[in-house]
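Taking the form predicted alone, here's one chain by itself in structure tokens.
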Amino acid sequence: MIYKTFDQFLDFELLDSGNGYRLERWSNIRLKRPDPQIIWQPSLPQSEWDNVDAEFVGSGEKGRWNKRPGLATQWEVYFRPDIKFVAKLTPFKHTGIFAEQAANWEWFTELTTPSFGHPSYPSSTVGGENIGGPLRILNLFAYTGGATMVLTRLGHSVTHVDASKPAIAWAKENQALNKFPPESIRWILDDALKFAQRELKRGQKYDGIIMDPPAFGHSPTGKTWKFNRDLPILLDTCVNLLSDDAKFLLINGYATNASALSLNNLAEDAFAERGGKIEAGEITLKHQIKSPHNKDITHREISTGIFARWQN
């Protein structure tokens, strides 16, 4: 089991955790959100926990936000100086941005930026010429498009697939916020599995694939998605969609009874004939906390999901 965290997200900070809640900073907005796995005690004093702009109140994933008067309904959050997102307070307790995914963004950035001469990143050259060119990426269950924006900034060609019209509309807000041309991203409102199967029949190939499937969901036509039932079929389809020189494939898992070990075993089966490197584990968020005696600074991590990823 490996743990992946990334703590250089400019406008996000996990300030503390305890008693079933996270205390976070999103730009200059402080939020208190429930997280049932957090069964330990907080480190910061109650005065810090009381100093929030909004607190999510509700049972399970649905509820409402208690907000301070005048709090904006949405605001900008920078990941890096050249990448930013629209944050909103949703009735599902999140902001539309999953900061822990920066660990995966860093991973595929390292895998893909040497492949061509993007002006913001080092080039990989042979005889003075750049190797390769922009990659074709398929982003399934792409939601508000965090990974899509990072890959588009790198100059890659992203096909962004999601079954939710509001999610795609939000992702298009992120596209406009980053001043990407309208044609820079291919938008697909569709069932992820059905779209992938059609792409395979059409003979399409991709150099990288990302999937972030829910535990349970519905397509625009009402078809039900179940993680343990449908993910093996989707993964086999996507492995066959990878080009001969494909760089990576990433699976994320949230709110599912699957384990990182089960994703690892599934990926090993899917890539048995192709080879490559597979790793699996937990994605985490980290914050600095003081010891109970307030003498030493230690690092505490909270798990936010599981992943399995393959690289060529």
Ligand SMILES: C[S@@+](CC[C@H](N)C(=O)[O-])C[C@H]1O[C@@H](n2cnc3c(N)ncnc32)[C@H](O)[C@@H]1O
The other form holds:
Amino acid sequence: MIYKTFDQFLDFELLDSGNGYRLERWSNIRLKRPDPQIIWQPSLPQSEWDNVDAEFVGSGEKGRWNKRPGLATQWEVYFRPDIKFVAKLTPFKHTGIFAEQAANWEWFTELTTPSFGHPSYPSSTVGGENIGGPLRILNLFAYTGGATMVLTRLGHSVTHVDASKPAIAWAKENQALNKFPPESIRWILDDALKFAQRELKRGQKYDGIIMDPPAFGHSPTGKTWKFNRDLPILLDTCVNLLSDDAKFLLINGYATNASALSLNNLAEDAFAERGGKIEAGEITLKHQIKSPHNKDITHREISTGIFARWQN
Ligand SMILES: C[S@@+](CC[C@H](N)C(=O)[O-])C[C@H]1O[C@@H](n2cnc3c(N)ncnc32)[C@H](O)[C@@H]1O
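Shown: the form predicted alone; wanted: the form predicted together with this ligand:
Below is the whole assembly, all chains and molecules, this chain first.
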């Protein structure tokens, strides 16, 4: 089991965790959001926890945001100087950005664009030169397009699939915010599994595939998605969609009853013939603490989801 967290996310910071809540900074907006796994005590004083712009109270459909008067309905959040996102407070306690995914974004940036970050790399150019050229990437259950924006900035060619019209509309806002041309991303409003199966029949190939399926979901026509029932079929389909020199495949899971080990076992079977390296674990967020009891404890890490990832 491994734990992965990101090195850098310019505008996001987990400030503290405790008593069932996270305290976070998203640019200059401070949020307090529930997280039921947080059964320990906060490390910052109450005054820090009281100093928030919005707090989500309750849970699920019955939950709501208590906002300070005058709080903007949306604002910009920078991941890196050249990648930003539109943040909004959604009715289900989210902001449209899963910051912890930055650990995966850093991983596939390194795998697909080893020269990224090098002073000679034209990071502000869409379609900039990558080692091996731009790659074809399939992003399934792609939501507001965090991964899509990062890969597009790296110059890759992304097919972004989601069953929700509002999610695709929000992803297009992110495309516009980053000043990517309209044709830079291929938008598909469809059921992820149906689309992948159709791409296989059409003989399409991808150099990298990302999937972030929910525990339960719906296709645009109302067909249900069930993680445990449908993921094995989707994964097999996607392994067959990978090109001969494909670089990566990533499975991410939130709020499912699957474990990282179950994803690992599934991936091992799916890639048995192909080979390559598989790793699985939990994706985390981290904040500093000063433990009064143990000077060696300087950080606290919280689990946000599970992943399994394959690389060639
Ligand atoms: C957990 S979110 C993905 C988070 C995203 N990858 C990120 O890092 O920001 C799940 C997404 O799956 C979509 N979805 C649910 N069922 C689907 C289906 N059957 N086919 C395609 N997308 C689906 C939802 O609309 C939602 O946008």
